[in-house]
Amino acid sequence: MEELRKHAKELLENKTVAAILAYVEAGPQRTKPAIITKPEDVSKMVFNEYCLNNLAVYLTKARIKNLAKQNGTVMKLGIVAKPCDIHAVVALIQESQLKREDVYIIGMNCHGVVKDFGMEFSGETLASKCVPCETHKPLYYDIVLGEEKQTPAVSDEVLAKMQAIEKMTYEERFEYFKKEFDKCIKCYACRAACPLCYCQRCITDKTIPRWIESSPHSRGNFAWNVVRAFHLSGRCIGCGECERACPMDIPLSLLNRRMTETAKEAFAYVSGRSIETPTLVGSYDVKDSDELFM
């Protein structure tokens, strides 16, 4: 925690950044982003199995990026990330959201974090999309800090789900989730929490012509639900902040992560992982199969 809070103090001392986006304490076992750009600060910000946040999403908000520009220069945004958020950081410069001279990268080593605020870290209550993660030390970063430590080992319920969905029927399954999205309120606190999601206007935000109907009713719902996942295929990093985000615990990973499964088999591709790769959908190859997955 000092070793953090010491280097994110130098940094803004030193006019390395302009801002740095973290994580502070907000009550028992819970954390809050939070926009540091005083060097007094710094003492605020924490780093534990609480910090739930992706902080990535903010880096394309205009906010944000009006705070690097300073005196007719731009400096330079820092961000605290563990290695899965950096994965979204690594996607959007892959997409041209974000340039990587552009942001000071403070990589955490990470073990996992809760489901939710409020729990006692543990196997039981580890959240599920950090039990198949294989980043635990970051990728990209410009230092790195924290504590190596083992991420508890337990079954990967959400691949045990996403197994059973497929032994359905094209019918039973369309109707699992034709209940599920009967459940959404279009609050679009997805859309709000996913960093991929950066789009100015939103396709459900235009009405001539209205692609997707606004209101929270069965078609409109799934139309929204499912364009949203194909919008993410082979983009999604599974940070899962949108199923989180979702006040009516719509299970969204289950849609994105197999969509990252099929974009993995079928053309060895995995979001967020290199800079240097381009996107899967900007990129062809000829010995991409043309096999339909279903």
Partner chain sequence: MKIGVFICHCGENIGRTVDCPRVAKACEWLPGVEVSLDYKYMCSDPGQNMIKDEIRKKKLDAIVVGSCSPHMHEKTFRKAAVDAGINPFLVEIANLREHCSWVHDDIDSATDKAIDLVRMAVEKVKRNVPLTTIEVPVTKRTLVIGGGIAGIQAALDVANAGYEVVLVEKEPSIGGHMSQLSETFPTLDCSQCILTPRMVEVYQHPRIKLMTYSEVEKVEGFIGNFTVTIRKKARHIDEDKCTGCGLCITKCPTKKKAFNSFEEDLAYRPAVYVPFPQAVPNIPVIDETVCMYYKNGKCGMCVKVCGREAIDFNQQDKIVTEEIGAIIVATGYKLYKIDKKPDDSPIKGYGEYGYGKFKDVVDGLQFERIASASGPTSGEFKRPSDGKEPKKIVFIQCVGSRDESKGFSYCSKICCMYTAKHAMLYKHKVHDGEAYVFYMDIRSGGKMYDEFVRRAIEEDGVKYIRGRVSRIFEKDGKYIVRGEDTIAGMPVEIDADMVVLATAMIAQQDASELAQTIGIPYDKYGFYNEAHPKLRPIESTTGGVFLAGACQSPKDIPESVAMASAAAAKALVLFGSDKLEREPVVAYVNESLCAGCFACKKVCPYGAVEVKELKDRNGVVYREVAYVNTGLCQGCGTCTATCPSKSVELAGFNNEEIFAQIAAL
Given for the second form:
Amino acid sequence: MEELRKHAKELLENKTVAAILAYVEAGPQRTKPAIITKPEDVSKMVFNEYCLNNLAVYLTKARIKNLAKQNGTVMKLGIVAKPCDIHAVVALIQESQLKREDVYIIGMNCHGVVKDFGMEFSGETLASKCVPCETHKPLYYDIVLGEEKQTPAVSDEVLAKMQAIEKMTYEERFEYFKKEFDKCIKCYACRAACPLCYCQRCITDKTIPRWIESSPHSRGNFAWNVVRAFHLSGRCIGCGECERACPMDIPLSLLNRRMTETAKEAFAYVSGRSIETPTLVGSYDVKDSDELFM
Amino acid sequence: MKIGVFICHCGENIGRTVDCPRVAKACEWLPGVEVSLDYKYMCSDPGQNMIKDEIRKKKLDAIVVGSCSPHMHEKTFRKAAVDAGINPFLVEIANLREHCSWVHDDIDSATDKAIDLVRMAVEKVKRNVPLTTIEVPVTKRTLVIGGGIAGIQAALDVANAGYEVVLVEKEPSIGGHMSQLSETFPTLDCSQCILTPRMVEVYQHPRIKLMTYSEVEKVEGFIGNFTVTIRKKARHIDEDKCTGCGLCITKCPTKKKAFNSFEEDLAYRPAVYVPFPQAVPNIPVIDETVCMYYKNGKCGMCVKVCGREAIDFNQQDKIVTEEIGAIIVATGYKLYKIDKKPDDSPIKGYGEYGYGKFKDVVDGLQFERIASASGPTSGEFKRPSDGKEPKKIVFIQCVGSRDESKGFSYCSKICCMYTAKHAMLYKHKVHDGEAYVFYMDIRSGGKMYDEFVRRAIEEDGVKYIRGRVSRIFEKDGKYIVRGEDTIAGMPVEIDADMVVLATAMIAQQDASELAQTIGIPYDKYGFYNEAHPKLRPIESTTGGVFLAGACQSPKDIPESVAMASAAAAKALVLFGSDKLEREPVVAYVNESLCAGCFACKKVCPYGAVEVKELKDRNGVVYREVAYVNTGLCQGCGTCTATCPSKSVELAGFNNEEIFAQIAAL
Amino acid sequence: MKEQNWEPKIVAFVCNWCTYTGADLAGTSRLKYPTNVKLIRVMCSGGIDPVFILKAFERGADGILVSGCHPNDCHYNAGNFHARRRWTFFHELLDYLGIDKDRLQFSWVSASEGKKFVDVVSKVVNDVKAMGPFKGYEQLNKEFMTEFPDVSGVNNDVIIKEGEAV
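So the form predicted on its own is up there; where is the form predicted together with its partner chain?
Entire complex below, previous chain first.
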């Protein structure tokens, strides 16, 4: 922790970065995101198992981008990032939303975070996204900090649930998801929390023509959730922020995880792992499977 | 908006299974429809006049025609609409013939479907936006790829019409396969004698830029406006200095390290060589793979003898770009080499014929070289193994052609004729020799062709045996050809001194790569596809790219030449106007909504999407967005479906129009 | 809707160059297929948005066919390759959400494959007939229509233009 604060202070003092997106304490077993711009504020910075937010979501916001523009020069933005958050940064670079040189990644070694604030960190309270996680060390970084610790091994509940759904009949599946989507109140918190939902105007907000019915009805809810999952297919880095943000507890990771598995199985692609790799949607291989087509 | 609906009976073609008056009546009640009529032949003059009159009388804004496929008469009705003062893109066709009356039997359900189709078209046309055709300039220069007889002919025709030509040939000389031939059927005139003057004409033509030993690397752009990148391979000889004296060739000490591919591997060539004495240009090439200098840095004999200091061992490949309006592809064919097929090769070859094992089993082009006066035997019939004159030759036709199990299902077309020619040439020189031909059928369609084959049989005494050869093996210094005479119904065995295989003509090895570079489709054999098998045999489906010669399918010389002249004519048609009109079906970006993820840029097959910087009033870039170069966009719409925020639309097929069609289902 | 008289509603999204022309050839060859199928023409299979599929289901389609040029034969070189990736995801997603794989089918039909077009279309019609009406979406649609009767007409998805009667 001291190491992190010391390094952050240096970065701000020697003007390497204009600001640092970081976590600060917000009560017992709770943190909140903060933008640190003054060296004296670094003492508030923390990093622990309660750093749930994916701060990469702020990198594409115009107001935060503008912080980096000072007196006509563009400075870097610093970000305190877990390895999974760095996947989002990589995906943003792949999708031209960010340049590698615009961001200073303070990569943190990570052994998992809790499901929700106020829980004692243990195998039982380990966030579901951390269960299948393979990257405990940052892949891209300007510096790596934090200690390496063992992640508690627990069974993959999301995967089990997914497999259970796949065993259902079509009708049961349709009913299951219809019921889940029915809860949707179209607050779009999932969209706001997603680091990869950076569109200027979301497809669901387009009215000429209207792409997705925005009325509070299960038909429109169904369409929204299908399109949201589809637009993240092959792109989702699995930070699970959408599900955490959802006030109605719709199990969005069940969808995202399924599409991530498809990307892996069909195209051997995992999103956000390499800046150089072309994005999955946006490239093609002549040898892609042709099974689907008569 | 006032819409007119016009339902065509197409005589009986639509009227028989679709109740056209009922369709017209039902469509009267569709929202926005002002008038709905049916008529016997909408495409006829009276029919078109009816449309024009109604447009004027009822002041219509858009029309829907229920008729045949838009691929047939969309242009006709658009023109009628324009005549009456409506934008041509406010015309929609409901396909009531190909997609309805012709494919259904039941009148009731077919009529119901027809009404649905018209309703969908009406809903679409309501959202259609008036568009103006795009004009693009034409670069009046032609690229000819391949310097065989087809390429030569096409280049000369275009150049003689007054336009510049860039002729690219991958070998060191132009001339192609025709320059290898001895005599040509059915006249038996010497191939070199008729070809060489043409080759020289190309070389000396002020409007032909000849680039030999060069290959096309990249083709960008579109009809009338291609940018072509060509790799000029290093000859290691300065083309400007070399006079073609040939001293380097005669003095080169590396004489027998490389096979002479022009002689079909029947002779050797030095490390520095011209493919054949009449080569155009007459400038040698140094073969890096065998030259002593590249092995150990020594020798340099050519440098010593060259009085012009033309040898340049450090010469590098040069990349040249050319601005081109039309492309003529004339890359020709190659012969099916039937020996030593690797196990993963799709074609398995004819191991039982011993090609590659027995020196005197040769293919058609090798025999051409043996028969040629300029060939390795100076035109004497000497077999490769011991140089003796063969007294008995067996010719086998259809080796690889018309044989799906071991070769290709198509007919190579020229083998019947050249085999007759081979046998005839042999009999003319070796009077006491015997010539046998194994054939499946004799296909000798063409002017004076059948007469030619008859002459070989009747006057020159070539013995034709109908049947296949099962095996060739060596016995007592003879090649025993074992086959079957299917007319006599009995097996035959011939003890031959030499065997000639008429192997199939196949596509060039790199035909598919070149097709992908240019962007033209090809069939499963690698031959290039024409746009229409009957009515557009010269054009590829890509605008501005034309086909000539055997790259499209097996062809003989006169056919290749005819096709080359036709391709030249097609290029000249293109150059007849200064501007090209294209349909305005192109994509456009809503810049205020674009987030600049450039997924569209990544998927665009034409590189038509560019990065545009949005600047504030101080000139500071605040955002990068996508921008479609309408000159390059071909209007596929892949970008529109890829864009997550739907900030790019395809004119003429925008999402609102398609949603309207779906809504009207 | 009575089960025995029920006829499925099938939509085919086809590319202009191959499948649409192939369907033309089916007509020219006087081949026969059921009247249930209606074609919507786009320029390339690469330009078919998955939302079109949802819209069609919302409009009561029981089965959908998406068809374009064979790989390597795309008029635009690569549109169909991009489409193939897109549909691999979308098809998996719909399947996972409980929409029978046979409700949304894909094919490559070239301009010379009139017969294949007929075979493909007939297969889709038969598969959908065997499955019966698309109950799941029908329910969604019905609920929608009763809750929002005002917008259940033809034009609720698209802006209504001036002077247009609904």
